[in-house]
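Just the one chain here, laid out as structure tokens, in the form predicted alone.
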Amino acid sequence: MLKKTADRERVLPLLEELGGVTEENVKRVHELTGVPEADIWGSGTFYHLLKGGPGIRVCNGLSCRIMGSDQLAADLKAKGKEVEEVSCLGQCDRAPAALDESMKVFDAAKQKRSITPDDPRLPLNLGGEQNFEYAALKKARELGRDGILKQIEASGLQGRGGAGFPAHIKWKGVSSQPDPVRYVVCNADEAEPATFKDRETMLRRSDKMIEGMAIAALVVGAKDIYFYIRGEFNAEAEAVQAALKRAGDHVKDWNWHFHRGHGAYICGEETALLESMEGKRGMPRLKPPFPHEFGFRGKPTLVSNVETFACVPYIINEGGEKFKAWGKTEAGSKLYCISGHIHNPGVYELPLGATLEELVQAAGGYMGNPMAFSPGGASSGFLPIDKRNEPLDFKGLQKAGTMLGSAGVVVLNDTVDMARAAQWQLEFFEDESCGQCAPCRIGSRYLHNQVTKYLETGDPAALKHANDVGWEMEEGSICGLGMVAHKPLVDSMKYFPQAFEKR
């Protein structure tokens, strides 16, 4: 038990400010805060961004990989520099990506983005200029609370996280609480491998987002407002706390905090996010109760992430059915990341419940013979191409076996091997997992293990517990890291099983 004066919360930004985990800093920030130097090194050590390190972080993702990423690694080793391969950066539209030592895209000038051009219709829009008049806002304090929630529930808007739950049962469980401290927390933790959505939203259009947690901290009565944002991304920082000051005395009535995140995938997760604003390792707690009746600092919370905050004011000028109206088998538009073999990578908004063929179609077109895509970022394991018309959305792709996640898609072409590609998404489940149960420490590192087993060998015998052992980190896991890990076998197995054959 802390002492009452202990000040847990200044531990990881302390540390951050210090420069990581060492001896000499682990005992000032005891100092400063109070907090034993056991915890903070527990604590601090979770994170890999507070452990030091060398210069270049080459990303080891699946789009960096099929894009040659383990050849940019030997070419920058072999001129000297030094390089740590690391997890997916949130720069998969400029694969193979790495960062430099001050966490800024390394060779960025020879890379492009893409996105959907300026059409001032869409709902996001994430081409056209910043607005900061907040009529949504305006239009918001007018409607009062149930006219908020009236609209937001017309509009079927479901969170952009990746659960796709819906928005409205979020914000009238926070508000109907009876703690009078609540507070709004927008997750823009961004680490799920092939999503940047959420990325360039806080680069071109933080005036929705900002607009969009107003409001919504006008429906639950919160007047603390809280941005953890994930540690790689300096810029997309600086473009916020930017648009926060240009929205000047439209949001004056509310408190805005920082927190940034410090290297840990896990912390996506939302209990796991409230945990390090904390001050204390990223690991999911067990629910219930869930973050709307205890959650930052045991208080009533609202947690949803920067799209779904930025679909916010349009339903509010427009009203819920225009935004539903724009979906095609789900409510709204989507903004859907696309990278691998594709020839324009980026993120385009379209209507959720576009298909693969669609999305592709917005992005230039395949490259090479298209074999299999994951239509969710890791988690969402891979499918064979002949389901590239199935629809993008939450409640089809459940349904087949998969989801739609964060909507980070890769397209795999013909030349890549699916077993080697499982071993590249296990590879990351395995240095993500928290480790904090045991269905998920184990069952990562067992998958892994054993499909790396199968390609030293070629002896399939490897993977004969495969299946059982996914089932097993499925039922048994704490949170959503677990209940995944194993899909990107699984699913290969399944759909791809000559890659799984004697060799």
Contents of the next structure:
Amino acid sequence: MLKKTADRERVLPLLEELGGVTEENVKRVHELTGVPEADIWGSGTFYHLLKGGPGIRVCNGLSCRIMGSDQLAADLKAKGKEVEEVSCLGQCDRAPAALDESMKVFDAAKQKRSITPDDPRLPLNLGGEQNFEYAALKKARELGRDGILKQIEASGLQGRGGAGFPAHIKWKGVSSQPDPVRYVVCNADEAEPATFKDRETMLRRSDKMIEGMAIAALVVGAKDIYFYIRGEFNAEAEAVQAALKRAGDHVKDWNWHFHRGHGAYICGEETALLESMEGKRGMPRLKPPFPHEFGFRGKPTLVSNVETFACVPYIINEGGEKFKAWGKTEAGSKLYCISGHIHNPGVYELPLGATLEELVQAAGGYMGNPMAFSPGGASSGFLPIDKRNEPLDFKGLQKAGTMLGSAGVVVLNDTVDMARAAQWQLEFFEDESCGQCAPCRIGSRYLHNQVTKYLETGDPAALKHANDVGWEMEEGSICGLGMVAHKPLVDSMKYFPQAFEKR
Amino acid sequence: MSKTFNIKIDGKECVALQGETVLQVARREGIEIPTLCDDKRLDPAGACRACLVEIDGQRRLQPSCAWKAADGQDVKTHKVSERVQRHQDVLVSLYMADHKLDCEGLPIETGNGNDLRAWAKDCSTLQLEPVNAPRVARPGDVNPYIEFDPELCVLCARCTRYCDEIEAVNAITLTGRGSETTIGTAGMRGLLDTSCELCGGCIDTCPTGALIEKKAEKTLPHEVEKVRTTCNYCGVGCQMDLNVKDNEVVRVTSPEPGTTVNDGNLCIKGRFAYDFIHHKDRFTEPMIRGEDGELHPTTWEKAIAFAAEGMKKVAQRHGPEAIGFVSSSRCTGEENYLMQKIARAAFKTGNVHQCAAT
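The form predicted together with the partner chain is what I need now, so please give it after the form predicted alone.
Below, the chain from earlier opens the complete complex, with every other chain and molecule after it.
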């Protein structure tokens, strides 16, 4: 049911401003908004960052775990610090990572992060200087809706958030709705474990992202443009704001709004993100209807990822064909994040369809003897290292039963216990399941419990029903999180059976 | 007339109306599809996943409660689709791993029934180990009527959606996230300290008996006989079912939504205030207080004549303005009409009032 959202949209920002969900704060927000107290409580308790309790947040994502986050947490605790272990912070290139009380990266001196060096020919070119001339936006105004769409279609641009959906179809879908009020939303709630490309894009090339969003708004006929930026990304949000200021008059035709995440991985799912923007619990909606017809406030809405928008200026400036030609097996260049057992973790812009081997080469080579890798975040499960020459693209990996997703690649060497790695990933999915549907809510807890039990007892009987439960999570869950949450365990059992024998 | 067309469910040609869901068509055709989160008064949630079916052309299984029927659609339920049956088998097993079970290993039944129990009997379940979800109950809720057991809750959210969409009271909510999710209130307070009106509609809509009426928790649904009657607490005329066991009313429930004027709803009085029926102090016949100061049984004719006589005497002695009439909201409109007629026509006074008028 669509509810009046004007006041509801203030609920989460107000709770954050007041310091989190307490009985008192809920009452106060109720007085300020008129939203029922129970609804405010229900929304607030959904979000991790609204629970209060500031302290040092130590990342327990896969890359941080294998780089010793448990030890880091223990050391900090020994020093008397208040420490909370949290889901992946998107700082995998600084593993083991932690944030201090004000969300600044802890001990940032240890930074190892790398990017592809400046090369002006690259479509995204993270290493280049920001450019606020906005030639592409000017050209786009001349091209008009159909002209822009033609270039986007020719470019073969696929959504960079994870699904790889053709961008021109989505854009056309929104722009052809009968409702005259449409919105553009930039999904910057980057939280897929091992993914930090949007972080770097916002920090380094907000110019491109903002220009791309403006061009999208021209096409779909939106007046209001929204950012939804991950709650932990303070520096990134500041970078975007600064860039917006520099873009100045070029983008004054639109109202730019900022929403911040409040600590819920699931809000990266586009419909959960919209619910969150409306001040509600971040539970994914049933689809259909899709956001292009029923999105933010029930209006046609274009929701796209940071990187997708950032590709657009190049496409308009240089032509769709030229962008397409950057790709190897699929169109365009792609930001790959890589971390884990490699020498120079970071974000690398390579042709879409590059192999793990090529990516690792860009990232300074393997550390130790590589055994497994995760091609696209926790959601993609694990592949054995003998797939290192397969192209990392959307369609190919899907055929192989996994996915490119957000292109967050993690390499594991043979010092890692695959059952342990699967347990870490399942812990993440249990913590981040929204709880709406049973296959995911109960299934992710069940699998996490059972793999933990296996690790404690060494008895494979604990995993007897894992495949059935995984199958049902994929078939029965509402959204993409539930569908893939079993993969780290079920894929590991398939590719690394020796790691799940009696021990 | 809305447009009609045909869809095929399990090979059977079914007529569907424009705007209907697959579940609505299936039910009319007598094709059973299990549901937990469906309540026809509420917007479809598609959350319990029980009603998933195969729809031709759709890669994923789809919730029949929310999926609109379309001309020529080919739908397969668990009866013909192995995939849907396997889905149900594992899904029920997961629900059971998160649910209190009895000694037979089936979901336990409370005074409010448990649809999961019947469904589990129809499926080949896996014996999954209990997941011991880290939910917390609301401690110390002392309200007199409504009891919630989170260990029997499947989080279909019918109660919270009912409280919101039908009653617009919004006393309860989903709270927490993931495996910790449960039903709560603002500050996890007792219901008496919330906007709750204790209508008990949450109990009525709960499919698994996680919500029960405190007074009536022990009596199982199959142990009672239901007697349909009209609520006499006000003039609306809500229909209700007295649940009778051993000649005693042990509970009041509302009829199926969509079948009576109250559409499955009742208020706090209709649903919970039935203790008077068997109360020892209840008047069950007309009585007149004698000169000895005690009440003595009599006939209606005598009692009414006695009351009329007394009132007439007051009117004669002190005039019509000395008499006033207050009618009850438990009376019907017709009865209230007669009451003002007695006041105005018989006693010639304007002193007439009705307790619901202020």
